[in-house]
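One chain comes next, on its own, written out as structure tokens in the form predicted alone.
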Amino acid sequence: MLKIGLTGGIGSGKTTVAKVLEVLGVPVYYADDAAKELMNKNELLKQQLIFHFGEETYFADGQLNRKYLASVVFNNKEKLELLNSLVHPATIAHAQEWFSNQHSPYVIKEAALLFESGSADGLDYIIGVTAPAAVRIKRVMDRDHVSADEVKKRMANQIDETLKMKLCDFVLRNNEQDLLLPQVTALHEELIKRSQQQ
């Protein structure tokens, strides 16, 4: 079974190029959506979360009080380090936990931060989905309702796109000129095909 990474900067499209991998049977591994649990429901992160961020951190009810930490780490470099710093390591270990369960030909796990969490390690190819910074901008912004300065702080803190999609394999346009489905529909032959060469 190959293990797949997926990434690309906020707004790429990445998501979108997951579920149409998810729609063609391929299990996909959503990391921040399982960072976002893992944080609700792993108590020892809870604790260093409460420790270094304050009680704060947390609703009475015990969920996350996610407008309250993002505001703390957006703005503060070492406290965005610090959080990713345990987020991460707990994030990669329910993944390879989640690979272990899974009986594909290969398996995808999507993340924004592949590269600076150090998930890439360990995978047998990268898929990278890029788009022009204004495309990406306007799709935040529309997602998430927020000012295009809200946006473009939360690209500083990932790597220059360009650099990232050197990193990958095999990198997909999602720039709304190239057709984004006959792209994602011949890498997932290639993939099979690969997975078949094993």
The other form holds:
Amino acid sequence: MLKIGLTGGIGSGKTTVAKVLEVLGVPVYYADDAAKELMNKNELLKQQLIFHFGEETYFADGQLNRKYLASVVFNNKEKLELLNSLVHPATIAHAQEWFSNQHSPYVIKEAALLFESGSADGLDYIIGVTAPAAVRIKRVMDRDHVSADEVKKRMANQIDETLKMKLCDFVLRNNEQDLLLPQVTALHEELIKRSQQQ
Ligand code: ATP
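Moving on from the form predicted alone, please list the structure of the form predicted together with ligand ATP.
Full complex below, order starting with the chain above.
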């Protein structure tokens, strides 16, 4: 079974591609969603977060106080790195366990910070999804009802899109000229073929 990463900058269309692949029957692990769930459910991770960021990290009912944590790491590179150094290994371990329970020619791990988090290691191939910055900003503004400045701030936490695509084995162009679906189905066929050659 091939393990394939799927990444791209904010608003590039990773989730859109992942949903299409799911329709084609491919199991998808959504790393960002999993990380959020682990912060609420993984006792060891919860203890670590409380130790480093204080009791306020969780509400009395044990649910993560997302706003508080976001305010602590906002504009504080060291604290953001500390948070990531706790959450990313827990998510990588959780993904490994998920992989071992899948039975499919290939599986997808979708993550915005695949390279930044070190979770690209151990994957057979990486798919990048790319779109021009202006298109990404517009799509995220429409999706999340946020300002262009807010989107640009989120983009600043990620490595440069051009560099990211250079690190990928396959690149899907999700701009306003190339059709996305034919690219996804062609890549799906290619990955099925490669899984049979394993
Ligand atoms: P994030 O990193 O923020 O999670 P993402 O890379 O997963 O973003 P998506 O959520 O898939 O990106 O796409 C961003 C928005 O753009 C969504 O609202 C999606 O419906 C829309 N979108 C994606 N691809 C296209 C397209 N080819 N044409 C029009 N809209 C698109």
